[in-house]
Each structure stands twice: as structure tokens, then as C-alpha cells.
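Have a look below at one chain only, the form predicted alone, in C-alpha cells format.
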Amino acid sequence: MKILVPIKRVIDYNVKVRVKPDNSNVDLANVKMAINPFCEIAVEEAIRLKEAGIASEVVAVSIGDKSCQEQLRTALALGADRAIQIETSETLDALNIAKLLQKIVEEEQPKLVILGKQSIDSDNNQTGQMLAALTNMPQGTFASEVKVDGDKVNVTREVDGGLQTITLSLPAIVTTDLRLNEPRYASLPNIMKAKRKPLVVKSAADFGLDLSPRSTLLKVTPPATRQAGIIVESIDELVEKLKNEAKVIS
């Protein structure tokens, strides 16, 4: 069984965001990038599967410039088999995404397609479900367990009320959520041998797709800074702070 896992390059989940001084997006200079930790928990999760005997190939895919490679070489490190990024410097919205993945999909020919369900810069939460609509395959979303079973998977996701196990066939397309795995670290060895495993660069011209963006980014903003604390000195100053200043009794 084959697995495609889509990866994004984003900014580190450790690094403060900055916003360029004329709020038109965020400052992406001298920037530490990594791979989305949702997209690292789906290449965990596929490498696992590999690992179990489940799987036979673990395929990484990124869409971006020359850079995304970085993050590729890190998944192949982590036990992807090979990689592809389709390359283009442009600025894509999730539908477009999607419409990339669809053809790769098309092209690999996964029983699996294990994605983050979002990304930590952009936080649309839609690429999974758009290709999942677009490659007319079952989807199971925020998944938190799974477990092939012969020609199914048996995804038990995230829902407001609990937990809800749902059994799709294959292939599917399922996202990740926090819970499913814990990503492990890539060793040196497997960084060195990373290096020798294929990468293969694909233009997103070539795939004949209208890429035109649905959306505008209009502005960014930085959010609003909190206040220092006040200590006070007595309840009766708490209480007249809290009745008088933040008006929060009466």
C-alpha cells in the first residue's frame, strides 16, 4: 500500500511572528521555517504504518519555491521513501492546493492520503477536504486513531460531543489532529542517507490548472498587546478596581 503525504513549509511554531511595517503580510526574513506540525504527525503516522508492515512506500509531496525542499529532506530523514514538490513561487489558496494534490493523486495512485488538517499560518482547515471532494474519495477528518484493516481504515476522529469512529474504503484521504502520534526525531544517519533518496521537481505550470486565487489578502496585523497586571493591596482596592475600572460588578 501506497501513502502520499502532503507537506507545508511554514514558520516554526517557536519563533514570534512578525509583521512587515506596512501590515501587507508577515516577515519571512532571516525566519526559522519548519514543517507544519500537523503535516509532521500525518508523515509520523505514515512512517508507522510502513514501519507495522502496512504500508509498502511513504510518499512526501510539498508545494512551494526551492526552499519547500528543506522540508522534504526532513521527511525523508524522519522514513519517507521519496518526494515531490511541485514548484511554483506563487501564493496558492487552499482550492488550488488541492487541485495540485488531485494530480499527484492521479498520477501515484495512493490507497492513503494522510494530511494535517491544518496549517499553523494560514489555519483554513480546508486542503484535506477539498481533495477529498475533488478525488471523489471518503474522507475522515481531526483523526486521533488510525487502523487499516484489509481494504478499510478505521478513523476515530474529534467531534464536540466525544469521540466518533467511522470506517471508510479504501483509498481515503484522512487529517490529522494533535493526538494521533507523537512525531519522532530525525537521526544524523538518516539525515545523511535523506540526501541519496529521490526528489523529483515538478512545475505547477505543467499541470494545465487555472491557479488563479478566489481570495485577496487585504492586511495583517500583529495582535493587540496585553496590558501589565495591576497588584493591588487589599480586596477593597480589588473590589473597587473591578467595580469602578474594568466594570465588570455592580
Contents of the next structure:
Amino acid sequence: MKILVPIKRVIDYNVKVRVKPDNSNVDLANVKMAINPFCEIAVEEAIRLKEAGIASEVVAVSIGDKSCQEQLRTALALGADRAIQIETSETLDALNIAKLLQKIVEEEQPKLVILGKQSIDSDNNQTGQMLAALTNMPQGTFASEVKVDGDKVNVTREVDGGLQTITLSLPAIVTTDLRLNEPRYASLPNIMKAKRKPLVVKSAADFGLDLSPRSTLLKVTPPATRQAGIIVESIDELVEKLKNEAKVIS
Amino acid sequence: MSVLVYAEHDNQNLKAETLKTVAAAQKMGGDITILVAGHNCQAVAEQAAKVNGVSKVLVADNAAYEHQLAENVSLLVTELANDYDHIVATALTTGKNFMPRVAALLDVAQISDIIDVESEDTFVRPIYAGNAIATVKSLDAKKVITVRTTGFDAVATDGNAEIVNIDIVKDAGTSSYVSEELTVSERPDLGAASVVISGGRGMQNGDNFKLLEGIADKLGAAIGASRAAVDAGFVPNDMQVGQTGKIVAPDLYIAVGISGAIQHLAGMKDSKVIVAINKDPEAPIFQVADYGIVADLFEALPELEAKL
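Now show me the form predicted in complex with its partner chain; what you just gave was the form predicted alone.
Shown next: the complete complex, the earlier chain at its head.
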């Protein structure tokens, strides 16, 4: 079966973001970019399913300008077979991303689509579920275990109180949580090989979709900073402060 | 103007977070209806009817909704959505799971994890793990919103809304529930507790988390953990507080043996009072703590328990 893995280019998770002085957005100029960590877990899971003989082909797709080819090459170096870039210079919201991915799902007819549960920039946690609704597929979000069993997939999900396991009919959508797997590092020979794997570029405009924005970003501000408090010298002093100053214990 | 609020529950109890989501709905303006979708969930409906500011409770009680599978619940909510300007759910596992499906089926965007309401169409939400705060104006006629409850104070529960049973059964037939492994605890939920005590890598192993239990019992606290403690296998992931775990804002948060990585701070920095116990005086956690104590936790915890 074929697995489609949509991935996103985002700020590297080690980089501390700064808000622009004019509060228009965060400043991404000259910032290190990387594949979104949850998307990397999605790529790894797809490759493991291929290595286990369950998947026959892994196709990575990303939406953005030419720079996201870098992350598609990373996915290819990790083991994806081919890649699709949907070219656009616009920053699209999750619904429009899902609509473009719906078109790719219609073209590619994958049995399984694995996505990260959210991107670490917009923190929306929407694309997988929206794609599932648009393609009328069932979904297993926040997955910590994925087991394909014939024409079904069992997904164990990280829920508020613990773990929940559900069964989905294929084709289905899975979104990854952190504990699904630990992604491998790409080896140098595989990085070299990835340069020769197929990468097709399609224009977002060619799909005939209305991709107009659904919201306006009015401003972006730094979060309120917390002032450091005081260092107490003893547990006695701590308990006294919590009782009489902060009044949070009695 | 009217708002539909999706009740977060387990067929027996309405989750306390729903009271905060209703507070957010009140700021959007208009008549508020709560939807309880579940199975054998009349007790939840009765609790929802007491929530202040709510005029009506819709109950969809059917086996198809027992586990609130996203495929089925999203079809139900989409069908009801016609009558409302705002569709609102709590940004917990259930709401985060099904709401984007509702948005896509209605062909509108979703605004996730709002922490404030500026007006009926303008909302405030954290991005980049809370390292930036965005103010977003929705251009859609219908707003689909999830609420991060740390930004809102719970409404009271002395109301008396009308309960209306609805007979809409939606079963997509593409997903089914298999099993659940839920952590059983006598302590309050992390998201609802007024006091949280969390351990980090400094706890050294899972057994040492027992040192937190006596203090938690005395304070009526929930016990949490940093991602480092979870990744090291000390405790299960459902205890994780942080960007990738639960986001909490209790009255008192006690961080024990936690260095204060950005990803942990993202989950607790809105707590009213923060206490840090750490033997490293340079630990970044002290920069956000109201009260810090530089001490070996293995000495400090027994003493704290004794003196509370």
C-alpha cells in the first residue's frame, strides 16, 4: 500500500523566536529552518511500515515556496521514495492546506496518510483532522502506536486520561504524537541518494481552488514576562510565605 | 447571536474545564446552548443544566456517541451548527480531535486554543509554544473555536437550564472503539487542580515520585512531570506538563527538580504562584518562580511534607 506523508517547513525547534518590533509577526529572517518535529515522526513511521513490508511506497508532500524542497529532500534522505512540492508563496491556513492535500490524496489514492499532529509554529493541530473530513476518511489523532491489520489500522492514541485504542477502516488518516517513534538520522550516502530521487513541483494555483485567507493576523506580541521572585533560605520560610504572603495554602 | 458549547465529559461527569469554556463563550456574546453528546449521559446533562449563563442543554444520547469518536460527533455538530454563530469546544483531547472536522465540513477555518476574546470575531491565541501571542480576526461567517481554559475563570453552577433530548443519530461506520487504559487516581485532574506539584529529571527515578505524594495529599494537589521525566521513563506521558503535554494554570505550581526548559514553561507559566525546588542555583526555573529554594530535593521534600 501507498503512504502519503505531508510535511511542513518550520523554524528549528532549538531556535528562540522573536517578535518583530512592529508587532506584525515573528521574525524569521536568517533563522534556521527544519522539518517540523511531528512531521519527522510521521516520515519515520511511514518508513518503518515500508521496512516491515506493509507499505510499498512512501510519498512526501509539502506546500510552500521553493525552500521547502530542502525538507522534502530530508524526507527522501530518511527513506521516502518520491516527493511532491505544491508551490505557493502565500502562507495558507490549515483549511486551505487541507484542500490542497485533498487534491493530492485524490491523485495518489494512498491507503494511509500520516501527518504530524501539529506544527510548532502555528500550533493549530487542525490539518490532519480537516483532511480526514474532506476526504471522508476516519482518523486516529495523537498516535502513540500504529498497527496495520489487513484493511484496518489499529491506532493507540494519547488522550487526556491515558491511552485509547481505536480501529479505523482503510484508507485512513493518522496524526503522530511524540512517543510514536524516535526518528533516525539520515546517513551521508542516503543524503546523496536523495538528490536523485524524483521531486515533482506542482503549482497551487493549478488546482482551481479558492485559497483566499479566512482570517487576518492583526498583531503578534511577546508573551507577558514573569518577574523572578525571591530565593528563600529554608522550608520554614517557604511555608510561611505561601501561607501569609501568597495566601495559596492554609 | 448564539453560541453552541460542546460539553467535555466521560458520560458520568461534566469536566470542570467546560465551565471555563462557557466563560469564554459569554465573552463572545449571545445565547449559550451546551451540547452533551454521549451514551447514558443524562447525569452529565443535569450537571450542564446547572452551569450559569446557559439557556439550553441539548442531549444526544446514543451508542454512536458513547466514545465520542470524531467521525460521528463531527457529523452531529455540523448538522446542529446551522442555528449558531459560534461553535465552541474545550481544547482537550476530545475537542481537539473532532472540531477541525466540523470546521472543514462547514468550510470555515478553526481558531484553536484561544486564551482571550477581544470581540465576537477577534481572538487571542498563543503561537510558537507560547513564545508569541497572536491576535486573529476571523473572516468566516461562522466561527469554530477551541478554548484553552487557562485563560478563563470558571462560571458558577447555580443555573437551571432547560434540557432537550435530540434524536439525531450519526454513525459514519468507519471507526470503532477498542479499549482504553486510563490512569486511575484519587487525586484531582491536572487540568482542574488548584495546586499542582511536578517532578523533573532531578527525581532520578519513578519510585522517587512517591516523595511528591505526601505533599500532594496534604495540599489536595495533582501530580505532574516534565517531559524529561517522562522521556526518561519515570512516569507515564499523561502526567506531562508542557508544550507537548498538558497546559495548566493552577493557583500554586511547585516544580521539583525541574530545570525549566522552554517547553516545560509553556505548560505552566500562567500559574498564579510558582515555587521551584532545585539544587542548581542557575536553573532557568528560578527566573519564573515567585519563591525559589536552592536545596537537595531529597532533603527538602520530606521537610516540606512534615511542615505543611
